[in-house]
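Next up: just one chain, as structure tokens, the form predicted alone.
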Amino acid sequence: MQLKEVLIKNGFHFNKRFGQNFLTDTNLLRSIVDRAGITSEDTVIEIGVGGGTLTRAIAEKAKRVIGFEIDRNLQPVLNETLAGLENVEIVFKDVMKMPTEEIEKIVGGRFSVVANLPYYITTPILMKFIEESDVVDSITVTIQEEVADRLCATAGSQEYGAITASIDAVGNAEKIMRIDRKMFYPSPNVDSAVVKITIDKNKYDIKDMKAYRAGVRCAFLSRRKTLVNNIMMSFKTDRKTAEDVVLEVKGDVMARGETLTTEDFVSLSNQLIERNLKF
């Protein structure tokens, strides 16, 4: 039975509040799991299980799948679509309201994330796992294409932003697939893309992650202002100190925050520590 038929049979109604758009093409779903690099050794977390189509594709490859779903109305649907899968566990909870330690306790070891994320929680979900977990190996997400371009942008480009620099500090983001909006049921108003983030917490020698994040926030505080002005405003310091920091980091007092590479942000964080600026 097709997912659409199962949804109708169980009287399921889409909830706009949850940003529900389901993928149903089996070949496409298997391709996502393949490109995520999931193997029979992996435990996978899925966020936003929906109709269970991606869950089933992950379960074919993974050792274990733990799906988190906020909409309990999907329970009878999932009882049908996931029938017979012994390596799948569905947790009806809002991941954003769960402490990361609680999620990790349920998993009980290292894991990867594979999810077709509701657009409205893309950034908070990514940052939750990237910033708060030390046992996540990779995150592969289907997201709005515009956001995907932002995650994989290069310094100085229009798409480049705080989220780009935050992710690049601890991982490598790669756009691995485009998905036309017509592939979803119901169809959203925008096209999507799949991004894989391979986590590498030792990619850069960052002495203090709090300082690094403070530097990133400061740099993108106002794109129209120079980095010097943003530093003065963010860290309540004088112009001379701010200029010395920027000269050390970028060699140009007129530099703007969006031109800083990840290496520059590492240097900026070191400057904040050395000069005892409050962050």
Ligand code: SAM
The other form holds:
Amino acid sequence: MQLKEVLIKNGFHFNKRFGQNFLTDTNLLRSIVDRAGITSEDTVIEIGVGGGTLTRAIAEKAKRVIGFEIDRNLQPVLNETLAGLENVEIVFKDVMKMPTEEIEKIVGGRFSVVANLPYYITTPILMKFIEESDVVDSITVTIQEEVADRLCATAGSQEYGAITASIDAVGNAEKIMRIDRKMFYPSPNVDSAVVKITIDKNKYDIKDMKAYRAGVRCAFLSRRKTLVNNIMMSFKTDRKTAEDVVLEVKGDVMARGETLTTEDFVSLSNQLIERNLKF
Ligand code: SAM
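Would you generate the structure of this protein in the form predicted together with S-adenosylmethionine, following the form predicted alone above?
In what comes next, the whole complex appears, and the chain from above leads the way.
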């Protein structure tokens, strides 16, 4: 039976608040899991299982799938769509309210994330797994295309922002597929894309992640201001100190935050530490 029929049969009503736009095309779902590089060795967590279509595609490839879903009304639907799958567990909880350690405890080892994310919590979910966990291997997410372009942007471009620099510090983000809005049920107003982030926490020699994040926040504090001005504002320094920092990092006192590459941010974070600035 098609997902739409199962939803109707169970009297399911879509809840807009939860960003419920489901994917139903089996070929597309299989190709997402394929491109995510999931193998029979992998434990995968899925955020927002919806009608269980992506869950089923992951379960065909992975060793084990743990799916989280906020909407309990989907339980009877999932009882049907996931029937017969021995390697799937569903946890009906709001992922944003679960401490990351609780999720790690449920999984009990390393894992990858594969999800068609609810659009209203895309960034907080990404940051949660990127910043708070050391046992994530990769994160493959279907998100709004505009956000996907921000995750994969290069320094200096319009799409480049704090999230790009935060992710690039600990992994490699790659846009692996575009998905037309018509592929979702119901259809949202924008197209989507799938991004795979391969985590590599040793990619750069970052001495203190807190300093790195403070530098990134500072650089994007105000796009209209120079980095010198943003440093003075963020770390309450005099102009001379801020200029010395920027000369050290970028060699140009007029530099703007959005032109800093990840290497530059590493250098900025080292400057914050060496000069004892309060971050
Ligand atoms: N994976 C399904 C698919 O691809 O068809 C559903 C994707 S739909 C875009 C997002 C799902 O996330 C919805 O089922 C929604 O109820 C669920 N969701 C929204 N907020 C959530 C949260 N905070 N924790 C867990 N699940 C959530």
